[in-house]
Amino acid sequence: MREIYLDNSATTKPSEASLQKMREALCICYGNPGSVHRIGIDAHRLLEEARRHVAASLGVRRQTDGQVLFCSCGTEANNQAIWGTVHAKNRPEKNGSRGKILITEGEHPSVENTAARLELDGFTVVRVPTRNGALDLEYLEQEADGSVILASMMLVNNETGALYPIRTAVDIVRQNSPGAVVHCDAVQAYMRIPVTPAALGVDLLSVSAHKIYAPKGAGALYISPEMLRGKRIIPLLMGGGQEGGLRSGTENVPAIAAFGAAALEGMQEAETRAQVLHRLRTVLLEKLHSLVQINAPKNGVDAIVNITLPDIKSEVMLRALSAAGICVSAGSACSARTKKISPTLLAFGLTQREADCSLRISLSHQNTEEEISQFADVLDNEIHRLVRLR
């Protein structure tokens, strides 16, 4: 049996337009964007070209929109976001705290523990419980008052899929906190489902570029035009005064260049893609709903599916799994050596024994029907032999 790759979140396969894209930018347009001879100014056309379609696919048609700043993927991007936002004026003490942090509970690691440095700064961080998928609202509207300097808020989690209602936590947030600066790391959403920062009414939003079909190296951060004009913002990273002045260092332009062509292709094939997936996912939870609890949100995206095995450890079957050519997850791949409970799970509401017992299935538009099948066969028999060997 041929591999079976079900961990599109961990990463995708680039696409043939990412690569050729790619090729373009390491064999012909070679040169530093930063320089004027020809073929700096070549690799300067494509370091822009891609610019242009990733800002087309949040929705910024115009550079007074907003600035597209690249960066190397969506962790520097989220941390960028964070540590940019709490540093760009002096905070001094007030009432024992430096300014109160909101996040939910479950963030990927490149935002919870982000915030949880600025804890021991002197930031208060406040975390928004997630219970089955759900943003606890009323929760949010009870810490979001005048101390809120920033809420990071990603739209959909990595680990269950939940699709949080980003828009109205926003609402929440500007109406107690006006002051208040809004992130969202969109990682996840981004090419799954429709992400623009004017809908989801946010300042800054992290996107990446191995999630959506082009190889790793580039990601990208949002920055409203309020923010650029307010000076709200700061670089984490000081040098030669590229992207801006936010982002200093030369562009990785054949990763970026790439993540500009996947964007491209992303944004042409949106509706086709969704089909698939929705299609993908329901054959998924029709082929697994009597072997396996599934973790399912209130309200998720269809390419990310948590289910909890029968009492065996995750450990043992992604083993099983992929020797048998099957390649799953048991959460985030930043956090996938380390062995730790996942917090996420945790915050949905598992016990610490489900979520040790727990997989994360995510679905590709590359993905076949035949391949869900034949998932689906080699987790039955592989569950059955494992409680047999019990």
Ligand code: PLP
The other form holds:
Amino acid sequence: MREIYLDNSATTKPSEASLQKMREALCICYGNPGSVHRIGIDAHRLLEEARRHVAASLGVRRQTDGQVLFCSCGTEANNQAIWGTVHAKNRPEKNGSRGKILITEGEHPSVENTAARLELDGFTVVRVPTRNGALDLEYLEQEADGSVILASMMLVNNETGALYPIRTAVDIVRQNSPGAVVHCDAVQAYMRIPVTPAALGVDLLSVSAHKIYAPKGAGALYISPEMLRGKRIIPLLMGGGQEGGLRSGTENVPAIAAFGAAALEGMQEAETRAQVLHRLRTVLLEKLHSLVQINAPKNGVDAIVNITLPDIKSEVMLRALSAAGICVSAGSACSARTKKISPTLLAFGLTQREADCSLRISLSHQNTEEEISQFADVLDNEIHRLVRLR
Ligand code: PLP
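Please give the corresponding structure for the form predicted together with ligand PLP, as opposed to the form predicted alone shown earlier.
The complete assembly is shown below, putting the previous chain first.
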């Protein structure tokens, strides 16, 4: 049975170009990029080639535009951004308060749980509401004040596909909290829509390789020149001083080289991929609108469609679809095994029951209209079968 893979926000199938680059790094340029012999120098060359491609894909063309720091994944990039900034500030405690961190409601756990941990350490964390997938800018404006040390706001929500007006949000933060550092988790936006730290006006921006058709094992954090110059970020990992001293540990050259190749390919194919995705979404929505409730934000990306089934638990439907060779998910992949009701969907405005009956379908340019039709037919049959069994 050929699987129909509609879980591309969880991870993507690595492209041939990225795998080929990975093979080159594994089999030919297998040296340590820190070594000064030929094989080491070759590995270093691959590393820097990848850095140029990832940087270019983020509109970072000169060294003076900032640095792309390689790490292991989007989760690490987010942790590095938040911990590294908050601990570099050394802001003196005021009345026992260590400063305010602004995030959005329904951040990925790598941001939400890091913020929650910092809350236990005495920082104030404010979660800006995201009802119906709209970032509450009035609330943000009320909360943005001189005590804000960091704002970390995702660009695209991984469960609902909501696209937040980050540039406007950044302007609000900068106006009201001039000392604050601004970070954006762009993991779900990267390579699906144009993403540049300059256009967003952020100091830090996270991306992940396995969401853009490269294998797992690499991520990147963009760091602005001001952050570097002002030493406003400190490393999470200390050791041999790789990555300009900001991320020690021998770089995962095969995964990073593949990441660079995928970034290059993504830039070259951006327009055609966007057209395919838009078409696939249109077909999907046409087929689903009479069948299920579509939890579409006012402004969302084409790649993610969140639906609520007619009183059928997502877990039950996931199993039925999986048996038919269809891969989708209920919310984010990392919470799939915890069976916790998604806080993101509750923040969106769904009831507990609705959230418990929701599925995320996430598309790729690798999908076809035929796959979308097959998926919709199977979903239709399964809904009717499961309703009859009630
Ligand atoms: N941020 C968002 C919005 C995500 O969707 C994910 C992964 O699903 C991550 C961060 C974490 O990325 P990684 O899986 O590379 O750790």
